Amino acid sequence: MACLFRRAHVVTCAGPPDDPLGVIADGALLTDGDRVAWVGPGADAHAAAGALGLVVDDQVDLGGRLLTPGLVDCHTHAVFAGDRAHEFALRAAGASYQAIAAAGGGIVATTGPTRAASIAQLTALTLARLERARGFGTTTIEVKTGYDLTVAGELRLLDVIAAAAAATPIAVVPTLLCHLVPAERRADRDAYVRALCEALVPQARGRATSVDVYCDDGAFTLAETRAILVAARAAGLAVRAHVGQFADLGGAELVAELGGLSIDHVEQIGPAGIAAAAAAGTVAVMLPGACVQLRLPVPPVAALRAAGVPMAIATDLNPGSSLTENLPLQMWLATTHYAMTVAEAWLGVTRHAARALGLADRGVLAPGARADLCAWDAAHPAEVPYHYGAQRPSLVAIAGQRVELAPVA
């Protein structure tokens, strides 16, 4: 079925370097089933439909609103049970993330409740988070494992992700995350890493699209990260890594060497890592919610920009340092705290975020792209991050199907 979205300020996010948002004032967009068939000036829409042989069965008059690609959240830890509100209070009083983790908090504090929860409970919790994300305009979301830390348990979390994906219209991208070495295995780290490489990663094939490794102080070493990511590549899985949140261990160079999709966090990344990412086309994923909450130095955005590294923005939805499903709020943080431009923020939650997931048909409004759309009660792209915490789309379509149409005040 063909649908015409008309009288819109269309933000294609598919423009050239000097106009990357590719805004079409008084524009229109045609969908054909689950794909974008045409986008251009509104005056040309009916002629375009005729040339494509499309019969327009439905029309949506957007009355001058922004029409953008559906948002892509390319880094979340949405599968977990329990909460760590007490840690939030400790950090507000001045405690550091590392000090809390050393006292038994942090990631390991979430493993107990997550291990104890049933698949049904975890699926329900995850679905509730995905629904909140959809309310903020997210139409594609990456979801990581990582809060069980055993081979069987991490595979169980992949089952949870699959169950949640089957029950939501949002496109869910599953990632196997090797988060850290659990306390009970620290006496023999080598054996644990071998279990990840020889048992967990091969069994994730067909259930995850990529493997992510937390390469940082207190997590996996560079050598351990290399072993896991090499195993991932051997299993036919894409590779990604958390790098440089607290220390630069050389993870960016490793991911670039292996042709990885993304390096995430990058508060601590040096010139060599930036150059390697630029040469490899690796996406740097900004996670400002966690950065600001943990009071970390901001990533070197100016250096990444100058080198031509594509920058994405994600929520880092997790119970410890960024409990939010709100991507537009991350756009505000990126523009105000990271000194990213409005155009960079929009590309960060659309085109570049899709690239970080290896998805060529998301994050843009262009012929052939999946028809994931958001309409916003705004006339300029800056209005969405500007009115932070309040902007929600008035219309969301996923694969051409309108799944949310809320009244506009």
Given for the second form:
Amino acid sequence: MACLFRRAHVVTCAGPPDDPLGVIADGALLTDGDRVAWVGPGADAHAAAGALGLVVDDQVDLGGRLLTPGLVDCHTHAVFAGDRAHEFALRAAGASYQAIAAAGGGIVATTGPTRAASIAQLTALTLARLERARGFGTTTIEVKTGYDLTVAGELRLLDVIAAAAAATPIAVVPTLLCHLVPAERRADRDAYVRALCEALVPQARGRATSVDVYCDDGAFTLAETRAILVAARAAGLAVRAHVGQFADLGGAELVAELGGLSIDHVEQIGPAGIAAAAAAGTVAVMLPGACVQLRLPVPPVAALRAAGVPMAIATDLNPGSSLTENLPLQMWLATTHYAMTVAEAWLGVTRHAARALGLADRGVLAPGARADLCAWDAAHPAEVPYHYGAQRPSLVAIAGQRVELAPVA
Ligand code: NIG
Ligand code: FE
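Beyond the form predicted alone, can we have the form predicted together with N-(iminomethyl)-L-glutamic acid (NIG)?
After this comes the whole thing, all chains and molecules, with the earlier chain placed first.
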């Protein structure tokens, strides 16, 4: 089944370094089943279909609208129960995230309701979040565990992610997150880390594609992170880490040394970490919603750019620091608060986000890529972050299938 999307302003996100968005004005795109078959000037579309032997049985006239890759949200904590609105209110009144965590709030406050919820309840909560994400143009989403903190419970959260993935058209990328040492295991941290390395991580093989560790003040130390990520590598899983949200513990250098996919947050990262990430090709994932909400300093974007570190942008969807499924809103924060360019913002939620997940077949509109597409009521790439909070795609296709959009929430 071939479909022609015509009269489009195609933002391929597949251009060369001096024109990375690779915009084709008055362009067209052909899909063949779940793949992009051809992208080019509209005037050439029918000849291209003929040359490829495609019978076009469906056409969409986009009337000059932007056509972009489907968005990739490469960092979410979408599986949790309960809420922490009271913490939001405390922070609004001046309390810090770390002070709230030290007083028994924070991540551990979400483990109680998450452990108490059934698989069916957690799956329904997760699916509702994925539906909202789809309404904002997300077609691939990474989902982490991390709110149970026991071996059996974290494996149960991987089951929830699998159940949600089976029930949504969005492509779901499951990650095992080692988030924190729970209070009841703090007397013997080493034993807990051993359990993660020897029991949890090996059992995540085949159920998660990567292992993430929160390497920061109040979470895992650099030595603990190394042990967990080495175990992940031994289990054949990709590695990534939350690094430098509050303190630079050297996590960026560690992830680069291990050939990891991404370093996420990076408000605190020094020249050595930046150089290591650049040399290893590790993606820096920007989470500006969490940064703004916790009133943290901005990551060193200019230094990351100058070093050639690819930058992705994600929602960090979680009940504590960033309760949102809205990826275009993160593009606005990235362009206004992080001083990233509009082109960087688009690459951040498409090509570079896909790279942070180790996925080579999406995040770009090019022959052979998955046919994940968004059309926007916009004529210029800047218009999507510009109309912040309100921009939603007018059409979404996932693996070549057009999907109904969730109602505006
Ligand atoms: O990415 N930094 C660690 N984890 C989350 C916050 C989780 C929470 O507060 O529940 C983050 O910001
Ligand atoms: Fe996170």
